[in-house]
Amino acid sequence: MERDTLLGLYSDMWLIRAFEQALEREFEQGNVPGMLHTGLGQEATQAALASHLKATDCFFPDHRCHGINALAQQRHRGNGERIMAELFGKATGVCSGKGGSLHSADPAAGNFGDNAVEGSYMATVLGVALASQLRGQPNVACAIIGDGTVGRGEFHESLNMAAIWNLPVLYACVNNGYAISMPVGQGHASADIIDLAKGYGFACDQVDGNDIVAAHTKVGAAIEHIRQGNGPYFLEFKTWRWQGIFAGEFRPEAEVKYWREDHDPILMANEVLQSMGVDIAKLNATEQSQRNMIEEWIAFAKESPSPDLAKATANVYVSWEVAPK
């Protein structure tokens, strides 16, 4: 990989981490409503996907994808701060503050939105992919799923239909080791989800999801495969999430040390860049630049107005009226 390409990916990973660390801080201070699941430690998977997906493609993010939402919004629309405002529930958000953490979406940026019903968009992604296929457009429809979602019936239904219709779907499976607190190997017949996907007869691969160089290369190959009309592709990222689902979740000390200290995707990329001759001062400046921008986004969100009460409560339920209080 060329040095400038890796530098760009390094910058993207810092945008994602700075975004989520700031978001986590504000959530703890009570400034972010609802629930929050971060993808800290999984920055390489999101940066690799975002680097290859175009605005004309689509992706359905899972609930740990605030980073790729922000990155796509900034890259394709030039207003990443609107994702932050959405998470703060403000009128300037991409969904006017009504989407929040689990329903932020902007199709113009390629972001077709998550859903609080795990796995549901594995069915939805088929419709978007079919539309591209019928129109003869070389677009990719990407479903970003966690290993826990594999236990849903939609997983098998979606892979089967994509195979039958040869749809342009990229299944990006972020296997971070645990579904809530259940280790992957105890919840499925194999700790490698690729073993379950292979039975559907289309192209599958697996990659170290914390190695940005390898992840970027594998995503590029998968998307090129799909754009050439070769049908769906299943790519499993082996990674690890820093945070548990709840406070006090137990994970072995050696495992925590390996993933947080020895296999941190940003530290790994930092070492490679230094070996390429990039000065540490430049790398530090890259981090600080992204942190500064995220603080500007936080300020924008805090200064933005809340949604008008009538609009905020409109269309919440079909044929129901919600009385503002």
Given for the second form:
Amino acid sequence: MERDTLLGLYSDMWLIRAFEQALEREFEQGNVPGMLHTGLGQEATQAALASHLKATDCFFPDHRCHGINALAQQRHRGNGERIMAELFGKATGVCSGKGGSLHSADPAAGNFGDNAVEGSYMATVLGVALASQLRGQPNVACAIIGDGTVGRGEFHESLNMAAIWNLPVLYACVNNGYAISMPVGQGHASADIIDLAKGYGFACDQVDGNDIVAAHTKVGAAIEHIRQGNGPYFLEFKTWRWQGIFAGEFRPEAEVKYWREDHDPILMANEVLQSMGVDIAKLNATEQSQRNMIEEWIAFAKESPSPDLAKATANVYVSWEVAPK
Amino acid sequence: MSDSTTLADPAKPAKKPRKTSFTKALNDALDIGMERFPEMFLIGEDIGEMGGDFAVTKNLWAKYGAARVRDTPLSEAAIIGTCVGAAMVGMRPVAEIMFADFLGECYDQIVNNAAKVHYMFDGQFTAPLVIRTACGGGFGGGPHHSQSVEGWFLNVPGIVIVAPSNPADAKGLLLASIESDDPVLFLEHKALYRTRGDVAEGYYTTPLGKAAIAREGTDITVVATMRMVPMALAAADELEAEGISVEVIDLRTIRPYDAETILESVAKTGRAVVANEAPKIGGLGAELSARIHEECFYDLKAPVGRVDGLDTPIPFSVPLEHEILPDQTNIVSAIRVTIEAGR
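The structure above corresponds to the form predicted alone; please give the structure of the form predicted in complex with the partner chain next.
Following is the full complex, with the preceding chain placed first.
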């Protein structure tokens, strides 16, 4: 990989990490309502996907996807702070504060929003892909799903339908080892989700989701495959989430140490870049620059007004008004 | 029946009516819709060459091809998910869910996606899709092929529920549903498929959210849906001989419903009966009865009467099914009770 490409991805990963860490801090201080599921530890997977998805493509993010939402928003719309404001429930958010952490969307950034019934959009993605196919557009429709999502019937309905219709769908399966507390090998017939996907007969692959070079390369190959009209593609990212469960950390100490210290996607990329001759000071400056930008976004979100109360009854229907209180 | 509220396309005027079945009227609407909207497609189980379990999509596969008339495997969630996704990017999908009882398989797609994408993303998406489905009992279909499902969706903001009672409205309401930018659950009562009536040829729409006064009267208002409408009209004929003048309102759109027409009528007659085939508790009848009591209390001469299905699943045995489903006799007696109570 070219040094500049990797530097760009390194910067993207820091945007995600800085976003999530600042958000976590604000959440703990009570400034962010609702629930919070961070993508810390999964930065390489999200940065790899974001780098290949165009604004004309579509992705359905999952609940740990603030990072890719912010990246896409910043890249395609130049206003990543609107993702932050959405998480604070503010009027300046991408959905005027009506969606929040689990439903941030902006179709002009390719972001079609999460459905917090995880896996639900595995069915929805088919329609976006079908529209592209019927219109003869070379667009990719991507569903970012977790290993837990595979337990839903929609997983199988979706893969089957995408296969029989040869739809341009990228299934980006982020296997972080656990569905809340359920280990992947306990919840599914195989701890390798690819084993469940293979039966549908289309292209499948796996990648170390914390190795940004490998992940970027494999996402690129998958998206090219789909754009060429070769039908759906299933790509499993092996990764790990930093966040535990509500009660705290529940995973074995050695496992935690391996993923957080020895297999941190950002540290790994940092080492590769230094081996390419990039100065550590430059890498530190990249981190600091992203952290500074995120703090500006936090300030923007905090200073933004709450939505006008008329928003509460707006856009229930297109053709009918709902009366206010 | 719906002439006063039927909107004809001035560019392509509707031709004179002729006797048409409910099924054929629906088929005509789909055919006209497919011609008018190049980005409309049909999707469902056995709707292609076979023409659908109730022949509503007959001949459309041959005319429009397999890309626009799409047969699917038994995957209701994927069918509706496909519709929602395609609608989010501006297409106009029309799904057929063979039996309304199967809507449980795609409930999440309807309730959490179709009904909410416009709201939760604050207007950035719309979901202009139609879900046609065969509902209702009376033919020995048993517990999973006979249910009235409007109550399952009545409590879902964002969804439109349309329920025609006659062929002319079936056609006009289906075309209006196809043109609607809101997601529509379009209920087709199976017992109505073979009924016939005057249907204008060509394009026209019947507005959503507007009830029709199917019969004018002065003593009591009956608000009915789908198969209960012809039953209510027959009950009105029966009672006319006894000097009771019954006004029958065909609700046509169940959500959002036309409260204005109902309340005006009840204010005039001072009495009301609501007739719906679904189980009594928590359904349309409960909503309409509550609304009438709430807003017409001082006009009422008697409590609102209710005709509903019993609070049971639908049994297979035909005598048992008849025992639990409401019919003309139940409507007649509910009217009599309400009239007597108000004397």
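What you see is a predicted model, and the numbers here were worked out from it, not measured in a lab. In this text, the rigid core denotes the largest set of C-alpha atoms whose superposition between the two forms falls within 1.5 Å. Residue numbers count along the first chain shown, from 1.
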Residue shift check between these two forms, rigid core fit, A312 Cα at least 2 Å: yes
